[in-house]
Amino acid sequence: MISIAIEKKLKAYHGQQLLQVNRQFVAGSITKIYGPSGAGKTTFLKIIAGLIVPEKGTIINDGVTWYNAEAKINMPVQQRNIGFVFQQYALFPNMTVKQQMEYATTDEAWINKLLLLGKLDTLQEHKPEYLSGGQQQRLAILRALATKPKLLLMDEPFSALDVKMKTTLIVELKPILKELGATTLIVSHNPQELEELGNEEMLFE
């Protein structure tokens, strides 16, 4: 189980607001984040993943102390064991999609059921600039996978991909996500289109 308790202020178009998070979620779960755009959704997932520094709170998985604003207490994102699909993907451009599932893990029978999920294993010696926005996202979320995290965040993880290749990876994560044991938060901006990974859901206003 994860336990955030945060604040965070932010940079809102009619001036600052206070991003305030008190919640808990249990261990395997899928909790769909959805809410207005500069309602704070990607600054807490790269929050919780240690890019971003709240003013206040505690963040504390598996009782483990991850940030502790009073303690300063701010462990590394190394060490946080996270997989993170960013929404512009963070792929390295002069990688090949192998190179890029390789720099992630060295296990290469999970690269291959990976690429083989994601229908990357056909274009494994392709750089990111041959692929298509679709395909981009799907190698960046199979990246995210590849060290089998405890913890997925999700910004947006399906925005570029056409509605049968969106549902054809839904319904095979499921499975993967339920195998790796991971705690999985992903943000939305269509909760629906994610019936299929659970009921869980946290709005942002």
Second form
Amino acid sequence: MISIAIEKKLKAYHGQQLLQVNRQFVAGSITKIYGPSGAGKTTFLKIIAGLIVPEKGTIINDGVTWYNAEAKINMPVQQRNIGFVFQQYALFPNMTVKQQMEYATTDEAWINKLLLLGKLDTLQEHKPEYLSGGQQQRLAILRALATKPKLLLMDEPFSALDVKMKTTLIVELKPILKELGATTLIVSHNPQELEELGNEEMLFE
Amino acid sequence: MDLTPIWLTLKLAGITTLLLLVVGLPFAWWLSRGRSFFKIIIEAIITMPLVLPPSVLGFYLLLAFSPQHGVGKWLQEVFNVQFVFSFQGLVLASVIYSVPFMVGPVKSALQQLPPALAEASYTLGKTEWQTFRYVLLPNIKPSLLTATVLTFAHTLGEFGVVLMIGGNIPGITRVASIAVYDSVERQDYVMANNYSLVLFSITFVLVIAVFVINKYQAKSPLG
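Since we've got the form predicted on its own here, give me the form predicted in complex with its partner chain too.
To see the whole picture, the full complex is given below, headed by that same chain.
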């Protein structure tokens, strides 16, 4: 269980707006987060990851305090064991598919399993610039899973995939998430597209 | 033609470039991360050699490291190191004089990388150093090459600053640019031309190399 109660001022077109979240996510659950652009969905994920620091509040994961503004506790992102799929993929241009996975983990069997799942096993020596948008997005998802995270944060992870690839990946992703026992938060502009994944929802306004 | 000044010049440029690679890269990285008033002041200071007359910089270095007083006296007494009229003095002056040529391009290139690259690396459990070494540096390779070549070429062309702090001691501080000046002073135009031609050729090849690097490699890492 991860409990989040945070406040963060966001820069907005008309000045500032307050991002305020108070919510618990059950271990192993999959939650779809949706809402309009600029509502703070990406910022929320980055706050959980430890990439952005909120002004107030607490983040407690399985009894361990990741963040507590009053007690001045802020666990470094490296120690939170999270997987993060970035909206623009954030693949390393200098590394091949295989190297991106090996940078994340030394578990060869796990790497091979993931590459098979993402149908990237034949493209292991390719650098991101030689992959299609869909292949790059799949790699970003697989790389985030490589560290076997307990918390998976995905920012628009399926936007570049066609319907068939999306459905296949979601179907195959589900047992992997179950195997890892990972709590998953998925930001999406279209919650209907993720119906197969889970029924927890969170709306940003 | 005495080749010692040419050799000395190449040695000075090589050592300066190497030192700036070691010191300048982490420094550029630090500067590229966030903006604070303190960092703006530091950046202004390291940019000064670009606009300041080299003789002014050399003059202050001469004063600062004079063995008669202050830091220079302390270095002389404690470590028996003298920076004035010595090769190590030339290296120190060259490092300071060429700092903006190494730090500037590297800092700009690091700032142009999408922040998500470093963030992705951190989420994979990697430290800031690992991220710098394996993700950031390899993705600014063209800028790094340009900065290295420019630093080397710029050091070859130093005159005012090395003359002020190093003087004109054959085999120790008499680099090629000073040898040219010295030859002209003695009205030995043939010798001045020889040194000038060698300097011109080396510098021209290096500048061509920078253009070639930029033409074929300097593209966005996301391109």
